[in-house]
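Take a look at this single chain, the form predicted alone, given in structure tokens.
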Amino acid sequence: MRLDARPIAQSAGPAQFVQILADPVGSPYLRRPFSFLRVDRDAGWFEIYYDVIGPGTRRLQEARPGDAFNALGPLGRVFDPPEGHLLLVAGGVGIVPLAFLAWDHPERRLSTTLLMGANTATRLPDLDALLPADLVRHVSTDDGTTGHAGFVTDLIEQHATPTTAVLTCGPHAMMARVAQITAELSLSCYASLENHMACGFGACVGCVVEYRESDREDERYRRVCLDGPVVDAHGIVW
């Protein structure tokens, strides 16, 4: 879905998100967080990509040109890609912030590799529509219906070098495994977390994660919406 919202589009970065109220005239449901897929800062629009799961996303699916939504953003911290080879590990709609990173940093594409995983071929998004054409990609499906037969995390060691930095977004279990593998390989790893968020700006404290180390006990749990969604994958408790 493409939305015209110049103030949001002009300052949005990879892994940041927007909170959208699905019903334009007032909804009994909370806002929903959506990562930015692609942004045109000059034209003033941004795109989101989502699964239709419940009444909120169904309302988005039913929208027509000219409909208006209440949107709050951009929120959260951005991916700040390190120098050197980047390995992007995505699962499901976790492809979205990683795709935005590829669009937003064209100078990095030749040194970037994407690993895309899904349960089965029918659950793979249209990568040609979502990604720049010059981004190298490898696909994995759990049931082997296309690409590598197995988990996408099986491919990490094959495509990593000693200086690779790994960026990941997807299901919790997948990202936990990515964090484990990269720790064993002594690679840096940054994850864009997909916690449920009611407010998006730190008021509800409903999206906290536990950090392995903190200077103070009251900082051991931190809000993903403010301290993330991008975190050091080796610094949190999975």
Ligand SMILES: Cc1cc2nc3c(=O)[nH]c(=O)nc-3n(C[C@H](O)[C@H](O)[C@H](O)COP(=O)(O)OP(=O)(O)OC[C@H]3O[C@@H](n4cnc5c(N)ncnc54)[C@H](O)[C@@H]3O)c2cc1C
Contents of the next structure:
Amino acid sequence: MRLDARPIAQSAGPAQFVQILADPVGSPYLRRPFSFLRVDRDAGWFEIYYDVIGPGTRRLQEARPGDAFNALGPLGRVFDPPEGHLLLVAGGVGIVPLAFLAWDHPERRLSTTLLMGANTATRLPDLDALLPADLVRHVSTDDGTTGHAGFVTDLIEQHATPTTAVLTCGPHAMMARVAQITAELSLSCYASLENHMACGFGACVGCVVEYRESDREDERYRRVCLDGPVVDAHGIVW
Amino acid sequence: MRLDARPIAQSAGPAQFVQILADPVGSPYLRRPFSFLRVDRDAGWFEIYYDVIGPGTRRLQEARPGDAFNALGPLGRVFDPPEGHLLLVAGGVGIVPLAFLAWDHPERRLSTTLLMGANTATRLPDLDALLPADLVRHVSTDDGTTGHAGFVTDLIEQHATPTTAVLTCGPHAMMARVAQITAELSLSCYASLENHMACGFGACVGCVVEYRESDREDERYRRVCLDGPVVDAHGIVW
Amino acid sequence: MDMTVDIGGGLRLRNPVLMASGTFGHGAEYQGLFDFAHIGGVVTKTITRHPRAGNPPPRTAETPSGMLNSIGLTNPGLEGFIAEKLPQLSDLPTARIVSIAGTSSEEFAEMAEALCEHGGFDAIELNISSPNMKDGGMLFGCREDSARDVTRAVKDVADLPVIVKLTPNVTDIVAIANAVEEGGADGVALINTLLGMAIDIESARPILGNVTGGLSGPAVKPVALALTWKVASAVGIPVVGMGGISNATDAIEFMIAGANAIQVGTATFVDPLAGPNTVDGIIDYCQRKEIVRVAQLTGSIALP
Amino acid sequence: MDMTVDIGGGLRLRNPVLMASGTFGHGAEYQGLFDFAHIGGVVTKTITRHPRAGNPPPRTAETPSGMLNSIGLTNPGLEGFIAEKLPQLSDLPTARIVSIAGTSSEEFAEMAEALCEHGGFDAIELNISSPNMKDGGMLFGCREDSARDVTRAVKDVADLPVIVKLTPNVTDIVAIANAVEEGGADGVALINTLLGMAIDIESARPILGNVTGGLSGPAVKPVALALTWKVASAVGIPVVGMGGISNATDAIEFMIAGANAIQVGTATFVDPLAGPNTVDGIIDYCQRKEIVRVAQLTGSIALP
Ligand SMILES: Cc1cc2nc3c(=O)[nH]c(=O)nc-3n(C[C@H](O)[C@H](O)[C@H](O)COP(=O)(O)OP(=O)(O)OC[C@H]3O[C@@H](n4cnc5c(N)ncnc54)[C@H](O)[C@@H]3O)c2cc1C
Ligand SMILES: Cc1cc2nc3c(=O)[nH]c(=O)nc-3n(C[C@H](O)[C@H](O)[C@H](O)COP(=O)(O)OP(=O)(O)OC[C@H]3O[C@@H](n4cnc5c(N)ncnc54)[C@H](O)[C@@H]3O)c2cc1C
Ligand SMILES: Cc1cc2nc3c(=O)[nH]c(=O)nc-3n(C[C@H](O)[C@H](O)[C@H](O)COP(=O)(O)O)c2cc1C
Ligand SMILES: Cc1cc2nc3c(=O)[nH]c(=O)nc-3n(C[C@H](O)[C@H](O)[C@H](O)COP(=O)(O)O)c2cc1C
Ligand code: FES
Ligand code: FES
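How about the form predicted together with the ligand, since we already have the form predicted alone?
Full complex below, order starting with the chain above.
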């Protein structure tokens, strides 16, 4: 889905997201957060990509060309990928922010590898449509219908170098496993979290994640929408 | 707006209405009642005509050809017009059920006269589109921009015969005035009420109107959706 | 699959879905729309000792995801009900619960006794919680002592199960639930409507003729669910949950929270088949989850 | 047109629109989005004596036309607030109200005294009504005696206006409002959230990490309006109304019902400009209705 919104497109950076009001009349009531898939800063548009799962995404799906939506963004911190080899580990629509990183840093694509997991082949999104053509990718399915048979996390070790940094986005259980494996391999690891959000602004303190260490009691839980969405995967309690 | 709904169209009669769910996801929450404007029992469709005033009618307006709505009907009692001359007195969208009566009883059109009032010419609906061509009509506007200058109720006396029956539908104040004038002229008068409805079924007892006389306390207020929508205008408390 | 549930005093329902008081007329309005044998039972509009006209219109107002009503217990009174409505009700092929409200414990007991003598129904629901009755209706439900007393007075004379319906408009609904359990209630039902209001800013007038009314519908579901969980965790008698239930998902939430059965109210206005569709959805869920007795859902909440 | 309103203790607001506690951070989050001089004032997230981490996530859940939250008063504590947040707050070009909650009257008073000594803000809001504080936060607001005592304890030491924020989760909110007025409150604010809950039927787990939470948003507006009307009709001090206000129409309803000012809460999450847009809408309405002082709206309800 492509939306024309020059101010948002012009300032959007990797890992940031946009809060979209799916229905101006209030059903569903809250905005829905979506990662950027691609932006064209000159043309002034951005694209999102989503799974239809509930009332909000259903309203978006019903949209027809020319419809207007109220969108707020870009929100969250821009993720600046560290130097060196980057391993992107995606599950489901978690591929979206990772794809945007690849789109937005063409110079990094040669030193980037994407691993994508799904239950079964038919649940895989159309990677050719979502990813730059020159991004190396490896696929796994739990049932072996395509690619590696097993979890996508099985592929991490073989595709990592000692200085690889891992960035993951996907289901909670997958990201937790990525964090664990990268810890065992002593790799740095970042996770792009998709906690449930009310405001997306830092105002409600609802979207928090628990940090392993914090100086003060009130900093034990921190806001994903402001501190993240990308966090150090080894710094939080999974 | 035309809706295909064979079971509803086939059984719809004058003064009946349909309860339409403007939004399946619940905003607005309740159904909205609309009178039939025309039905084609063979083709299996009915038409409604509405003013856009709030969230429900706005959703209907946004509909595009092919969209589906959940509609419940026909509800209410069929109005069987008495013999003799019939005077229809309409204000605003109150014209809809009166137009349907004229559409549905072609044999009565020659003995029927429609009076239509509005604030000003631009507020008048397109009568040629709404009414059968052979229905005699007279228009009034409060500001005299077209037709009689003044209230539509001023026209009643000159268009009534001693045996005329009056049927009115429109704003509360207009109908109350029609009731008063017809009482003075000793004419029978029926009003098609548009009370706020929750269920439209007789279940909530919300849409009531107060009757002047009732045998029992619990019958003082009666349900417009079941007892009406057409009631004896001289039998209720305006 | 076993869909039956007990809601107290030996009353066993075919399935856990009842139609809530005041939202289903006396049943007749919905006849022909579906087979009543498909639902667990119906609760009548509340009956009072004498006929009541109810409150002046407007009586309903829409609110975000809900509605306000100030019907005011329009009803034909005890004699009128027995003569005109009860025969029809008795014929329904499902559990029939008669809701009553009185202005004193004595009046409650008098009505319960007369109804039980007449028979032709399965249980009594005591409405001690209507916000639309000026002469004390809700006060019974706001205080432990009066709630206990009115329950006991009815139990002393009634030979049918007695379910007491509670108001959410109190500081401590658990205390009231405990009190009616002490008073001998066979079960509790909750929630009745929340007190609410709406104003038309053009005229500065309240939208309801009665100024305030009762809020119901999906808007109140989170409140109803919290109170159902609290009460179910505290009492030893069956709990009938309601408030904003529109479909099987909602109904199952209440059962997981501790309800033995549920009632569908306002949702019927939006979809007359909300009741039977809820039954079907619960069956689907149980099949998918391989639950053999729907009663296993009750109180199955997994707390953190 | 005169948009100023008094909300007690001599505090005069530029206009009747405040941003509600807990929905506006400490103001900084919204800086840059609009000019704070455009709104009547801001109320901080509630501060406690000691830093609090808050409740385990998930902390929010969407509900029909509303949301549940179980944030649990995450805050840096009194010292942390004074050192880190108060300086920024003090710079805001609008009325600044600090919300506090304690576990005893003494703690409330201690905090109020320390804050007043420090200065840099305009009034104190006593949160005796949070459903998300296990150690007694809400209990103060549920009983007349404790509500009166805590108010008096704070008034004895505070030299700034004290507004007491009430919970709707009580049988008789008017009695509580009268009690805090007796305790010396300069004004009352209402409502805080309604107790609510949501369950995920697939896992049978509560959606909120803390099981229950507070319901807010348009869903609660009818309840909030009814209680605002009841309280405003009963007390002699200014009333700040809130609960589900999303726009000027909602705000005007509360003022007609008797509120001197209003707060915009959850609506800010959906539309960060809900506050300033509400101000503009009230101005438009007053112009259209030829109302020269917005304060004339307060209590202008036309009862039948
Ligand atoms: C930073 C961020 C980026 C995201 N990017 C994408 C993306 O690029 N593509 C995509 O398909 N999805 C993305 N999501 C998830 C997406 O926001 C949810 O799928 C969407 O909100 C579901 O809304 P719904 O009304 O269709 O479904 P619902 O039935 O409302 O919800 C279904 C699921 O989505 C979650 N959800 C609902 N509302 C929110 C909310 N306000 N915030 C977070 N989670 C919510 C619920 O917890 C539930 O598990 C992102 C989430 C976050 C926080
Ligand atoms: C029997 C009957 C027949 C009607 N026929 C027509 C018709 O043919 N054409 C037409 O334009 N309008 C008709 N109406 C009125 C129509 O139902 C309302 O205009 C419509 O419901 C407004 O909905 P909304 O969401 O757009 O506006 P809202 O902002 O919700 O309401 C605007 C106005 O409509 C009234 N209204 C809202 N909901 C209802 C409801 N559930 N029942 C009754 N009134 C309501 C409100 O009191 C308010 O005055 C009829 C009403 C009834 C009862
Ligand atoms: C129009 C209407 C009338 C009602 N009348 C009664 C009544 O007579 N007796 C009663 O106990 N409850 C009455 N109720 C309350 C419902 O039975 C139910 O407790 C409440 O509406 C919450 O459930 P819901 O949200 O599913 O409607 C009424 C509710 C509505 C909406
Ligand atoms: C996320 C969230 C956090 C809140 N935190 C506080 C708080 O810290 N102190 C307080 O007094 N009220 C708090 N509230 C309650 C609001 O200030 C307000 O009383 C309530 O939400 C009703 O208004 P609304 O419907 O406009 O949000 C909070 C509400 C929400 C939604
Ligand atoms: S979503 Fe509100 S603080 Fe992050
Ligand atoms: S609309 Fe419910 S009884 Fe008429």
